[in-house]
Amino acid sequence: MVDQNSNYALQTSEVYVHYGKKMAINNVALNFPKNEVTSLIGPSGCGKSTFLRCLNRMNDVIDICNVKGKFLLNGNVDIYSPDIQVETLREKVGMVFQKPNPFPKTIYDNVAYGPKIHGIASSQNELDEIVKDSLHRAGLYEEVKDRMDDIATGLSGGQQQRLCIARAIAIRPEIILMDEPCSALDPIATAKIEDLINELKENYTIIIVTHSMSQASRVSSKTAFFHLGNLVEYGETGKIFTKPDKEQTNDYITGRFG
């Protein structure tokens, strides 16, 4: 059972996910502290991305995917309640995907799109400020301030990913989900995204799926290790990587499998 606790941005328990008859997540319970970064690690196919997509109901679009469990936002909002509109949920729980996916629009319009459709800005001046502030927070404004009318797909991969983060920030979420946000990026762009994650946690709760254990150790305060749909171990990142409780966790961390 989930005990309501205002220190957590999101609480989950008794989570099961099936794709048809195949179980992808088996009775997982995880709580995510506010304004902290939590990494989900584990080998390919272990369920970490499936679990992440439960947190803003991205699995709803997959016909054969069946999600069960308890998901509480801020201790009192059941995100799977029939009363919850998915669009409203995704305002509060934004997402950045594995590959940068800017819209084929201008840099400005990419960031302005969310505030426009959600009615966040009451004037053009306010919209301009939201776009500027979001790009600043994403560490991109100085690089693009003279190119706002350029098509976003002309940016480098790392810039495109920071633009996608700016786009997520623009709708003023509380939580940002990141599904391997650096896997398509070079080391320099990856370092910029990691620096950005460390800055963003002051204002947002961040949950990141990563294949890179070194990245998890650099950016997160908490780490959850998944294997074959099970949550094997969860705890402080430093402890998980230096003195895990479970032998299976240690075997994965030290490269014995995965």
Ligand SMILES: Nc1ncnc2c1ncn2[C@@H]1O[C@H](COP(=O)(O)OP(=O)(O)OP(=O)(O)O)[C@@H](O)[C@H]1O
Second form
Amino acid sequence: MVDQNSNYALQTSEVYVHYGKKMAINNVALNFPKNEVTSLIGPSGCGKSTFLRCLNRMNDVIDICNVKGKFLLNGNVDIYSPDIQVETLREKVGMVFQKPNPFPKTIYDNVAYGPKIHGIASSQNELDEIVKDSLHRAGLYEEVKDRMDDIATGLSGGQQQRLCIARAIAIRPEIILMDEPCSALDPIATAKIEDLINELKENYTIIIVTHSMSQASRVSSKTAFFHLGNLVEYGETGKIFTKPDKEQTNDYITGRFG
Amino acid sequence: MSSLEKRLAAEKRFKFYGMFAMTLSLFFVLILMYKIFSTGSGAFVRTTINADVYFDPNFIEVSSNSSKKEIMKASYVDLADQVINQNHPGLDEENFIKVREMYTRKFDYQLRDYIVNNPNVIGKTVNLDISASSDLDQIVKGNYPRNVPEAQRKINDYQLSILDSLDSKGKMSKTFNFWFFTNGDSRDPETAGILGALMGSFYALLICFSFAFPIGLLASVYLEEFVKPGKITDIIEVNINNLAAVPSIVYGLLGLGMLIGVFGMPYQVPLVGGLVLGFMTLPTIIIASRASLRGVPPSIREGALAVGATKMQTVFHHVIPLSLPGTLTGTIIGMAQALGETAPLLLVGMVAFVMEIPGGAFDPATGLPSQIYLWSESAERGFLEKTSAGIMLLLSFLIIMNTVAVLVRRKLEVKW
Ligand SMILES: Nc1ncnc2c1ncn2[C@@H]1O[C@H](COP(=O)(O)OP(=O)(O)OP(=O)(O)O)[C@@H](O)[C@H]1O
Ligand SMILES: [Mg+2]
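In place of the form predicted alone, output the structure of the form predicted in complex with the ligand.
Whole complex next, starting from this chain.
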């Protein structure tokens, strides 16, 4: 059962996801503590992305995808309830994708887009402030402050990904979902993003899918291990990587399969 | 011979066949171009006869104080006759008619236009180049042979002798025929121009664009972004592809039957012509637009949705702007096709003799291709060169439009 503890930013239980007839997530229950980083790990195709995309209802876009289960935001908001508008949900639960996907518009417009459509800023000045602040928090401001009007697709991959993070935090979400945010980046850019995640967790709850054990252990306090649509094990990151309870988990982190 | 050598030889042969096919088609294109240019270039030059024109107030119904409208309405036939008498003194009635035939039938209009622009000329003598008649023009250009029996000539012996004497006095000259670009159609080849048809085509294309572009864009956006793919979209897809291949005359019949027959729209106007061309262009636009919508990466849509944009905002803020270059390219190519289509225009009546230059989509008009068709039907040699010149103009517009289409794609296309 979902417990009503509001120390959790998000609580899920009895989650089943099907693509058509094919099962992708099988009865998963997982809670995400506030202002902490939770890693989702597991072999390719085990359903990490699928599960993550349930949390801001990105799976709604896929016609054949059928999601069932309980999802509670802040202990009381059922995010799949018909009264909830998916746009407001996504205002609270932002997302960063595996491949940086900035809009082919200016750097400024990329960050300003979210605040604009949600009417967050009441004046141009305030909008400027939000853009600046978001870029600051994403650790990108110093690099782009002189070329805010350049087209964002001209940035390097790592910069683009930080821009996408700035774009996500510009609408002041509570939760940020990250699906392998560093898999397209080199080690230096990856290190920058990891530093950034460590800073962001002060203010945001972060859920990150990663294939890198070392990354999971560097950035997250909780880790969940998925296998074939099942949640095999969940716990403190330190414990999962040193003495997991399940043999499957042990096999995976020691590289014996996956 | 080893197998590799055989394959290499085959490749060589294939290359040779390809070269041969290309050279052959290039050769035909060149012949076509040569034919059109050599016939058509004459249309840009007009033969004139220099004459002293005394704007004799006795033969002019208006004065220099008259309003422009009055000057336009007055008749200048007597003045023209008087000018001929002055420049060719001592003609009897029979010879007078022969000489008069050497000048354009629109002599009086040429005088009128001069007075309109220079009202103070009345009472003065001016030296003017008067347009020759088309038959004389064709003789001077060498398109009609001189050394054939008189009965086979449009210009008789007497007129030839006058021509030679004018020529020896240096009175014959040639000028750039700007009338071709500023006049509407005419019964007389020397004054016939393409502007009326050009404007007719322009208004028709304007209507075609305003009708087909928004509908095509919205239809493709709806099909691509909002409808769940299924049986119905498959059926629509097949139908659209089919419609793109339907011969244009069928669209002409549709226009005739529906727009004119059922909705009672007028015959012969660019509005109807444009709508018919629009029907015809619509499938092309939809196909091009859908292809370019599909070219927008899904990650852009996800990016917008993830910051909480609605589907509508995602489509209108991100997807459509990114697909627009492809859509525009398809539209321009579709309109270039429409510009050259003759059959639909024939069926909705845009193929009649129209002298006035249309002032809008509701005025009777022809279009470029139908004007070319009209002229090509004409027996007079003077219209033959107009036909070719019209084709040259049409081809230039097609080349321009297709170049613009390529440039739009190069300039605006986003690279991923
Ligand atoms: N759009 C889709 N349509 C059909 N099946 C899908 C779709 N997306 C994912 N699946 C299936 O669901 C299962 C889980 O996929 P998912 O992308 O969630 O895995 P993942 O753990 O994120 O893998 P990876 O580490 O490779 O990203 C897979 O078997 C996959 O084939
Ligand atoms: Mg994945």
